[in-house]
Every structure is written in C-alpha cells, then in structure tokens.
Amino acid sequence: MTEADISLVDWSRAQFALTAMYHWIFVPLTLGLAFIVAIMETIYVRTGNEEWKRLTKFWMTLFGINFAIGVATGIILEFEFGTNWSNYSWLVGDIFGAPLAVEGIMAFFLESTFIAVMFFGWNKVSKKFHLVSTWLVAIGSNLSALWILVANGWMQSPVGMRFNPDTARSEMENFWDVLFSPVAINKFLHTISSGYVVGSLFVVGISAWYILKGRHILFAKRSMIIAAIFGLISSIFIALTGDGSAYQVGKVQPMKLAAMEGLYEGEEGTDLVVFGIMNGGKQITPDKEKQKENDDYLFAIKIPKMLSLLTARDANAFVPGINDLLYGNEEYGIESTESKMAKGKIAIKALYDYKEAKKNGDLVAAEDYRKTLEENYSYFGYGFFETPEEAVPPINLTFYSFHIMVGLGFFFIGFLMLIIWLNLKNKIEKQKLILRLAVPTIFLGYLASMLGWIVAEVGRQPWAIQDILPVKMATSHISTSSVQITFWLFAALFTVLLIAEVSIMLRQIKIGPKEGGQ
C-alpha cells in the first residue's frame, strides 16, 4: 500500500479549500440576483412602468460584474481535479465527470447564449423576448449549480455505480440514480436557497443604504420589498430542505451527524442542541466508563428528543454517537470502525490478488478474488486507515459551524419578516437602527452560506468519496512545493479579483441607478 505524503495532502486540501471558498463568494450572489432581476423585469413588462425597468437594469449591472469574475474562479476549481487530485479523478472520473460535462453542455451554453441578449438586447429585441432571455439566464445559472451539486452529492453518497477491478475505476451503472439521489436533491435545493437568501440580503442591504443616504427612496423601497419577500420564502424553504438534509446525513453519514451535534455517546430519544458550548475535555475512547465521565457540553439549550425525530422520524429512535460509530455498539448492531478497516484491507488485497491472477492467466482464482472484493468493497476506503480515530472529522469546527449557520438562518427569517412589515406599514424610512443593521447583514448572509459548506465538506472528512476513498489517497503524485507555489499564486490572484469586484461594485452603487431607465 502506498503511503500518503501528509504534507502534500494538507497543501492540496488547502489550495482546493481556498479556491472553493473564493468561488463561493461569487456564486450565491449570482444565483440570488438572477431571479430577483427576472422578477423585477417581469413586473416591468406586465405594468409598462419605466421605474421597474430602472430597477432591473441597475441590479442587472451588479449581477453582471459578479457573474464575470465568478466564472474565472470556477474554471480554476474544475482544473484542480486534474492537477491536484488525479488519483481521485482516475478512480471516479467516469462518474464525477458526467454531471460536470452536462453542466458545460447544457447550463453554461444556456447562460452564455442568452446573457448577451440580457445585457445588450434592450431596444433591439421585443420586451417579451428580452424577458425570456433574462429568465433563461437565471434558470441556466441554477442548472449549472444543479450538475455541480449532483457531483458533490455523489461524493457524499456514492450510488448508481460499480467498481471495475480490471481498470481499477468506478463506472456509472445508472445515471438517474446519480441525478435523483436524495442526498444530491436535498443538497441542490438547500444550496441554491442559501444563494437566494444571500442575493436578497444584498439587495435589502444596499437599498437600506440608499434610504439612509436619502437617495433613490422609491427605487430602494421597491427593491427592498421584492428582495425581502423573495428572501423570506427562500429562508423558510432552507429550513425545510435543511430538515431533509439532516435526515439524509443521518442515514448515509452518521459520523458527520454526530460531529454536527457534538454527540459522543448515542442514546434513544436524543435531544437536539439548539445552542451549546462543547466540553473540551471530552474523550474519544473505547472505554465505556470513561465515555460517561463528562457531559458532551459545558452548557447547552436542547429540544427533547428532536434529533431522533429529525434523523429517524421517530422521537424514541437511537442516534449513534462518535464513540458508538468508532468502537461499535452490539446492542444496536453498529459495526466498529476497526472491523470495517479489516474488511477494507481484505478488499484492497483481493484487488491486488485479482490483478495478479489475471496477469498469470489463473481465471478460477481471479474469479474468487473478484467475489471477495465485491463482498468487501463497501468498506474499501477503510483499508487505508492506520487507526480507527482517522474516521472522525474535526468535531469543534463542524459543531460550531453548523449551529452558527442554523442560528443565522432563523435570524434571517425574523429580520426579513420585519423588513416586509415595516415596508407594508410605510415605516421603513423612520427605522434607522433596522436600516443600519441591514447593511452588515449582507455579510452575515455570506457567513451562513460559507459555514454551510464547512459543515458539508469538513464534516465528511476524512473522505473524498464516502467509505470508498480517503482524501489522503486521492492526491496527484506531484511535489508539495509545486502545490505551495500555486497556492500563494492563487491566493494573490483571487484576492486581486475580489478587491476588483468590490471596488467596481462600490463605484456602481455610489453612482446609483440611471434616471429614466435608460
């Protein structure tokens, strides 16, 4: 078995995380603004009111600035699969590459075809055709997200595939199983909804700034009410899809769920932690007595039995904790990680023996080894572990990221309800404190969205593909120094791009919407 270069793994992870997080600064605003702009233009076409055209063109300009820079980071992100993660790409490229190819063929070309009409087609095509183009750009942006999130969902829960021992590659058996995987569908709906909320808070915050400055009051109030309604609906939908996501995580990634809740010892009728401070002295240990010495939390507000209800649809169901999943729990039929490691090593050896037998022309032995491999393949990735504790993700980061994200989500629901009510009562201009709060809330939207990705990706560590391929075995055979150099180059490039976007955005916001919708 090839030993992993941990330094290379860490730098490759850092570079991918850097690229992904910079990319995600641009994506959610694109997803949210696209539909807000389409809604505003729909109102313009239906009413013929030029003020709505002015709203549409202003927010469309900000959408375009963000869209252009977001594309650059997205292209680099996809290239990194080949440069830094070639072992991963070799093993599952036939599956992972399919949705990314569809994304390029369908979504990207849909966006690129109609975005020109959207920006340059005013007064050159009919109002209705221009409106259709705007909606198609919005739909294309979300279709792009669909295929990328389907690929990511497959990494969290690999379905619709079989492993071919002759090529040592995973092959797709059922495209529809991959596309309609419950994990992928929940991930898509939850993620795009978070983008809608980010876009809504962006429009609400900038509109609040205009009202505070006494500029473009009617423009700002109309923009604010559209964005707030769209954002409130999206926030409520996020809560619903979050429930579905937690249910799926409990089924296919129980270790991630345990880390999200900081749950060390499982129990029946498990409480849901609304807010808590984890006990830093709590141990991961096979010693049942030591497991019970300290509480999981120094302080916690809990909803009785709610975690069992959310993850198993049964208020009295047993939810396994970290120690149960690591060291096993015979009472509830939970297999230990050590047992899975043993089966994984059998699978890895069976693959090696199969290839040797085929090479030597011993087809009978090869068939026996193939059957052994298939029987143990679901634990293949565990065979690369040296200790069971490798299966545990960073608990504190996952726990606090999850709970801060959820707390912010409920704050957004209350905040957007208040914004809508104040607008309907025509009192928003007098509420200076609320208007001032709306501006930094833009950044809270980005924070919540980023924390969601931290929960999803940090929480599934150490896996590149759940149960099949650990991250440490997924890297390319390149030097650590080359990854370090490109890490700092990308960090500089992305920072320059971000500064450029923010500068252009601020300049455009200060200029404000053009008069007369021209």
Contents of the next structure:
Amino acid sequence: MTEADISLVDWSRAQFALTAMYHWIFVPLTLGLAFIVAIMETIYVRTGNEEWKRLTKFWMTLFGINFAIGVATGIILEFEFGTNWSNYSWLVGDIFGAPLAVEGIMAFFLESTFIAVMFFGWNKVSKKFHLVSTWLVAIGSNLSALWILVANGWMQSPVGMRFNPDTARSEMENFWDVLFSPVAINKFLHTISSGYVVGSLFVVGISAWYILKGRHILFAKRSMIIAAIFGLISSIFIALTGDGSAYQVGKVQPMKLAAMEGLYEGEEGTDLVVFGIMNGGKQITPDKEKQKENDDYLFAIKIPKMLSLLTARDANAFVPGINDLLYGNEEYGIESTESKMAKGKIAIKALYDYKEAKKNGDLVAAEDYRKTLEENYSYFGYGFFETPEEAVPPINLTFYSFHIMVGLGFFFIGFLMLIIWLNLKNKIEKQKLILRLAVPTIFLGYLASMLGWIVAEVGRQPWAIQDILPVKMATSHISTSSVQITFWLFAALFTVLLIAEVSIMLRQIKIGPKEGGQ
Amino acid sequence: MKKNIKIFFSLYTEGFRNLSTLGKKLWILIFIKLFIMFVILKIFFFPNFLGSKFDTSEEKSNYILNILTKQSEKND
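To complete the pair, please output the form predicted in complex with its partner chain; the form predicted alone was given just before.
To see the whole picture, the full complex is given below, headed by that same chain.
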C-alpha cells in the first residue's frame, strides 16, 4: 500500500478539523480579550479611577475562564501529528521543530509567569508592574500564535528548506526565510487581528446585554466603547491584511484563489465577485467547448477588473481559472497539472533510484539521481496524483466560506462604527434593536474566524504541504476504526468542556462586575 | 534579591491558598482535562506511530522512503 485509503484520510482530516476548530473557539477570544483588558488596565493606572479597575477585573475573570478551559487543547493536535499524520510529521519534523520549540518556551515562561501576576498580583506588586504583566500576557499570547502560524504558513508555501533524500526529512536552510515568509507574515497578522475582532464583539455583545437588562449601565458603556474602537481598528486592519493574504494566495496557491472566487476560466481584467450563487451545472473538463457551456455563477454581483487588481496589482492582468491550472494555457504560459504530474513522477523515481544506488554503493549514479530529484522536487507531490482533477479543492465550500467571511468582515466594520457613533452621541441605550443585534453578533465573529480557517485549509486541498505532499500520502497507515474511536472520544470530551465553559461564563456574566472584582 | 524571590513565591502560595470558588472550579477542570489528555488519551489512544514501530531514525527514514517511492518500486 502506498497511499492510505480514502476513508482513513477523510477520518483523519475530520478529526484534525474537529480538534483544530474546537481549539480555535478559545484562541481568538484569548488573543483579543487580553489586549482589551490591558487597555482597560492602562486607563486605570493612568487615571487612578477605581471604576476602570472594576472593569479590568471583570473582563480579566472572563479571560481567565476562557484561558483555563482552552489551555492545552492545542496539544491534542500534536498528538494527532504523531499518531495519524506520521508520514507528514517525519517529512516536516526539522522545519516544525524550531518554531514549535520557541512557541513552547514563549507560552510556558512568558504566559504562565505573568498570568500568575495578572490574577494573584493585585495588591502584591506595584500598579505599574501589574500593568506590565498584563501587557506581557497579551503580547506573549500573540507571540505564541506567531510560531504556530509560521509553521502553518510554511505548509502553504514551503520556503527556506531543502529535502534530504537520505533521511526523507525537510531540513531548514534559512530560519529567516521561514519566519519572514510573506505568506506566514500575512497569515499571522490576518489571524491575530481576527482574534481581536472576536474579543471586541464579545465585549460589545455582553455589554449590550447589560444595557438591555438595565444593569451596570456606565460599566457596560465604557466597556463597549473601548471594545468597539479596538474592534473597528482591528477590522480595518483585517481588510488590509486580507488583501495581502489574497495577493500571496494568487502568487503561491493559484488553485486556491480560483476556488475562492469560483473562477473556472481565467481572463484578463477579471471581475471580483462580491455576492454570487455558484452554478451547480458547471463542470471541470478539458473540452474547451464544454468549458464555455455554462456560466460560473447562476447570479453574481461583480466589481469589474477588481480581482486582477487585487491579486496582481494590475487591473488588466490575467487571473488563471481552475481549467487553466488543470489543463494548461499556452497563451499565458500556464503549465498543465498533467505536465507537473510527469515531473513529480520523475522526482519520485529519482528518489527511488538514489536510494537503490546508495544501497549498491554507486555514489556517482546516486549523485546524478540526487540532482534529478532536486531539479524536479518542486513538483514532487504531483507525482502521487492519478488524475489531474485531484488537484482541485472543494470549490463550493471554499467559495461560500470566503464570501461569507468577507461579507461578515465588512458588516463588522459598519456595525462597530455605528456602535461608536451611538455611544459618542449618548444614544446607545435607546437603540434596543442594535443592542439586541450585538448579542448574536458575538457568534458571527466566531463564524467569520472559523470560515477563514476553512478557506485557508479546505482551499489548499489536496495538499498537506503545498506541491510536495498530498494528504493521502501524509497519513499513517493505521486502522480507520482507531481514528473513528478517537474522533468520537474527542467530540464527547470537547462537548463537555464547551458546556462547562459556556455555563461557567454565563454564570459569571449573570453575576456581573463586583466591587473589587473576583 | 532574596526579598524579591520571596515575594514571587508568596504570589503563588497565597494566590492558590486564597482562590475563589470560581478559581478552584477552574483548576479542578484544568487538572481533569490534563489527566484525560495526557494520561488517558496520549497513552492509550495516541502512541507515536513511528516511535512504536521503529527504534532508530534510520529505520524510520527507510520506512518513509519506501512509502514515498513505492510506485517506482512497482514499475521497476
């Protein structure tokens, strides 16, 4: 058996998706709330107003609940790497080792040290030292996220490494290329700022609930204005980093970009779909006539030439569609997937011949095979495909996830602007409809953030490592039933933990802020 | 210096001693969760696949190389 059977791959992916998405329930709130709490405490230290201390302590308590229940949920992903994804883990081990080790040290020393000061240090350390600790927890949480996202960025765009055919491992050639990969940097900034928006919407939503209930009005309005300003700045920043991310996707993952836009046939001056319904009758086919039979969308509102402008910084640039990338487009110099598959097979054969030559002591031949492998290594993963169509990710899921995420992103900008304006005009208490809308908007923040991950991870299928290793080659050869058992175990454990989190959080919100805090 | 170290440790000892009901509840939850994850799940359900099958790095490398190049072996 060379590749794992489809059901094993799907169950392993489902399990990883379940654990990653569960982990991601906690992370964005930690990232966002940590900064909001730090800003509130800064105001307290600067003004000496005890009301701001009360605010700080209340939101810090909710931060603590989220942190406590979410802590170590990411470790499960590392368990899965070793058990379910051992081929992949072996291949990337040396690349992931450094960022994850730095992450471990950062998370453990920075967060766990200063989080103790944050919660236990009131009245024990000076106001300023406490404030510095709170900021360090916020910065430490975000730095932890940096290393994970650098590792993820590398999977989307494997740079700064060299494949060692003797050990079958990727070895880091340049740490800085990995760290400062444009994909990783954009991913980091886009992802953490989505966490800031989730945190902001959380504070705005709960504050709105207090105002609706007529409780802690001043407290709620102060919390709301801080969170809304922080959230608005973050939302605008997300739009900018989203543009940077899409530009990078266009450069290194053009198939993902085509799926995000549901673009089957490329063209010069491509329009951007603002809103659209995909045409289910559209087919992927090498037949040029059939390709033109159906429109890509049943209905679409488009901005002329915007996709070309966003992804190539040129309004008339050619943006390749799915069919161009699959079957090639000579006019625009786009290589077909079949051609890449042939080169991938040459790379795999060269690796095999290298291994055999080394075994037989023929070092001259081994050196020739190594060179052939290196020349074709960037196509290595394509060699495992049986048909070119394997290179296409789930188009509908990627398209709708992307468009709903972007739509929500713009909604948050407008909504937070409205919240700020109503607060500044002192009209927020009378706007019951807006206040009622603010409460479920908390969940829309989570939804947008999750959809972002779906775009990033589903959109890059079938790759575990872009162009190098498809998921079907990345899984361990274990039984499907063992993955199914742990899938359901996790589902049960996570459900219990989530119920615990929500009930503890709701209870604490109902109690509300107290004089002196928790 | 000695004084600072004392303050640092008292932060933890007094902090834990004076935990609120909520704090105690969260710590209990953390310990139960860590126990389930590291003792039950890790040991019984998540063995390191390569580590449990092979002893040396060379054996692991050969195994992965064989998987990656199996198609060429068939065609040889």
